[in-house]
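Form predicted alone, single chain, as structure tokens, below.
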Amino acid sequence: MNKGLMKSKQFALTLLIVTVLLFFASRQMNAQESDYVGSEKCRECHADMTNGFSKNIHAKADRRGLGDSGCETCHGPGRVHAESGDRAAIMNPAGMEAGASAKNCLECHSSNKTLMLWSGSAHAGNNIACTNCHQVHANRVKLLARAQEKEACFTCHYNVRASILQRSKHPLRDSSAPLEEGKMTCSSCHNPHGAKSEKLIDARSINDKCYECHTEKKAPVLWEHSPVKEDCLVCHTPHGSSNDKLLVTKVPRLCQECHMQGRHQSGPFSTGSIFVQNRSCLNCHPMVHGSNHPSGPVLQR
């Protein structure tokens, strides 16, 4: 048998195999497509939900490339559910185990830089599902399940809610109304979907996050106060405090946590002592974050 004939037979056999594979793949694809009924079919029973959903960014989702998958992008094929009315015959991310629910969302959202660290995050580790905080059919900002971002966070972080109602606070609220939106929100400092630093801080470190607003504290100084460069939270609490300047405790007690050796800074002091009146230690050492004055080694200038 000559080589030309052999090559022709091999080519014909290869062509036959490819044709058969394409045929079965086409049949399987057609079968899969037939399992989808489209959003209009969903609207027949769920009009109240689909009417609002039509204005939602998720209404444009077409994860499976079927042209009009709409609701079925997240809920999966709906033919069996539509024919039987059985709730168990359709996938409901809100009723799924947290990990499976998140996996469903991450099929589209995993490339988002704010979501790429979800796996291993504190919220994922505590079995928080996307649907605990978000309502995918809603038309609110960020598709939140609550009217405001803080309300969603306070569902679990009630201790933080108590803190922002204290006298000294960040502008997380702008009036006496407990939940009124302020100039800042929780996501101004935290990435709830995961971060490389502790406490879901959306920066390389807590100090770097503070420096985004308090830039003057980042500048190099001739005389450093070491706790400032170490961690702002050594002296300050971020959510709220009954002490001035978000301090964790009042001066001079705060200062005495480190400065207990010798001279006047060791206490306790008498009630009328000049070292506990007014601004206490800050009366004489006002440059507590650091000084550039040649005569300021004890942060007095």
Ligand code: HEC
Given for the second form:
Amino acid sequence: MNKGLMKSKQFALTLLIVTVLLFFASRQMNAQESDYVGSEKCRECHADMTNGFSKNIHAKADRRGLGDSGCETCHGPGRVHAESGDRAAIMNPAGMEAGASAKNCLECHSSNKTLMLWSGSAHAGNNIACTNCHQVHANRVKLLARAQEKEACFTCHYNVRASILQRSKHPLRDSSAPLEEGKMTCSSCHNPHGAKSEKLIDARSINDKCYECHTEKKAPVLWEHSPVKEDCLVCHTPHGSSNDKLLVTKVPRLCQECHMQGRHQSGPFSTGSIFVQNRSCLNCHPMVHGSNHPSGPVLQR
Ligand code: HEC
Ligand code: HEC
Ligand code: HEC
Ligand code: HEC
Ligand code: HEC
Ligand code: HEC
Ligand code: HEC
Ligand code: HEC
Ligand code: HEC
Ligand code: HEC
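Okay, that one was the form predicted alone. Can I see the form predicted in complex with ligand HEC too?
Once more the chain from above appears, this time first in line as the rest of the complex follows.
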């Protein structure tokens, strides 16, 4: 082969490699100012989104310190995309891998107290992204993906939707229904961003969460019923139950799961017996959470 031709071929190859390397290196490097075009440019093709954005809470957010609170704070430098309209040339948090997408948001939100325990939470650990629950462009309260918070949760936790439709439940149903309903929501008990307690419970323990609203159950009593202070969930279920009062099992069976002394606790009872009729065990032991009466040792008053 001609030596000169080989040289020029080598040269071309080297040039190609260098170009490719430079291309990737430039993508790795921090974006240059000239890679940004500013939100006015975005308006040309995304008028709806740009106009709506002035009402968005993020219209005030400013990451780059340029007073530019625009589109490119989240979508990254947009010049290439704005010139080509190529959707692959712009960052879309919704299409990104969950961890990377969350990182983008956390650059501004990591100091928010509610998000302190995000990394390591059940949601972060299962590749759930901020955008699974939030829709930044939908100018809703807390920028949630659905008008009602719980609807955002039910897209994945449909078993809980079934629970809150049961006979006994917390007032979690439709907030457009009677006043009582919708008084509570999922985040009354959970912090979806992460919590110290199990099951994303936003308190030191599950019982502490229950005490926040059912304070009277925390008060010290003369005669305690020991399972109560241990764990409310021994007898109750939080979301809904087909039994009265969110009970996990009907009385007397609930009581008999622990009380098998074999005296009047476990029967057999004839039909119509005071032990099974009406409120069953609670006919005589109504103070199931503990008694303050000097003569209430068996929770009877
Ligand atoms: C020349 C017109 C044009 C301009 C200017 C423009 N875009 Fe786009 N953009 C498009 C088109 C076309 C699409 C693809 C829409 C589709 O396929 O539905 C798109 C899609 C997008 C997407 C979605 C990408 C995806 O993964 O689906 C984002 C985000 C976006 N643009 C942001 C921006 C931002 C931010 C700016 C300003 C920096 C901007 N665009 C400027 C034309 C433009
Ligand atoms: C605070 C971060 C943030 C800012 C600022 C922001 N966006 Fe977005 N954008 C998102 C996220 C997150 C998504 C993914 C969908 C969603 O969550 O709403 C998105 C999606 C989009 C899409 C794709 C919509 C679709 O239906 O696929 C377009 C287009 C877009 N943004 C344009 C813009 C424009 C134009 C601006 C400036 C006016 C802007 N964005 C500012 C976070 C942001
Ligand atoms: C599993 C659903 C879910 C995920 C995932 C999620 N959020 Fe939230 N977020 C919520 C709900 C629900 C609220 C409203 C809570 C309330 O009203 O107290 C909220 C509220 C917020 C708030 C307002 C907090 C305040 O102090 O008022 C910010 C900021 C926020 N989220 C950011 C994020 C960021 C950033 C991510 C990703 C790292 C994220 N969220 C992931 C459900 C979620
Ligand atoms: C440039 C910084 C910045 C980025 C990036 C950013 N945010 Fe924000 N965000 C803010 C600021 C500032 C507020 C105003 C309230 C505050 O100070 O927390 C806010 C508020 C919020 C709120 C509360 C809305 C309300 O009604 O109280 C949510 C939810 C939220 N952001 C979610 C996100 C999500 C999801 C992302 C990623 C797609 C994101 N943010 C990216 C700066 C940012
Ligand atoms: C995009 C799907 C998705 C959405 C939306 C979602 N979650 Fe989850 N959630 C998961 C996954 C996945 C897990 C972990 C696996 C599991 O336990 O089922 C989980 C786990 C949980 C757990 C149990 C945590 C543990 O330690 O076991 C709670 C509580 C929870 N989510 C509450 C919520 C609440 C409240 C909302 C709405 C604000 C919500 N989730 C929205 C997917 C989702
Ligand atoms: C009264 C407080 C309370 C409210 C309100 C509440 N939860 Fe829970 N949730 C709990 C407790 C306590 C647990 C732990 C249950 C256990 O360990 O058996 C739990 C467990 C969960 C779990 C994991 C176990 C399971 O059942 O899949 C999910 C998911 C969950 N809750 C979602 C939700 C959603 C969605 C809402 C809103 C519709 C909601 N929770 C409202 C207290 C509550
Ligand atoms: C944010 C406040 C709040 C928290 C936290 C809370 N509750 Fe409730 N609870 C309520 C309200 C409100 C009602 C409805 C009271 C009414 O209808 O008079 C209720 C009702 C109940 C009922 C009676 C249900 C019925 O069918 O009458 C039980 C049992 C109960 N809660 C147990 C618990 C347990 C166990 C926990 C902890 C896992 C808990 N609650 C946490 C507010 C709360
Ligand atoms: C040993 C089983 C058991 C445990 C443990 C238990 N409960 Fe109950 N709870 C019951 C029974 C049975 C009823 C129904 C009482 C009735 O109908 O008079 C009830 C009713 C309730 C009610 C509705 C009526 C009322 O008394 O206000 C609330 C609220 C409640 N429990 C909260 C709690 C909380 C909070 C805890 C944890 C601190 C707890 N319970 C632990 C058995 C239990
Ligand atoms: C999770 C197990 C458990 C359940 C369920 C339970 N108990 Fe108990 N109960 C106990 C324990 C433990 C004691 C303390 C026993 C002791 O000190 O000998 C106790 C004590 C009592 C006492 C006082 C007995 C004494 O000797 O001081 C009565 C009465 C009682 N329970 C009634 C009930 C009734 C009625 C129910 C159903 C609503 C019920 N219990 C459900 C575990 C349970
Ligand atoms: C007709 C009223 C009555 C009914 C109904 C009743 N008890 Fe009792 N229970 C008592 C009295 C009175 C005592 C204390 C005297 C005694 O030792 O028999 C007692 C004592 C207890 C004790 C303390 C231990 C013991 O044996 O002394 C437990 C535990 C208990 N009952 C559980 C239950 C359970 C569980 C039920 C439901 C299956 C139930 N009781 C139904 C009246 C009743």
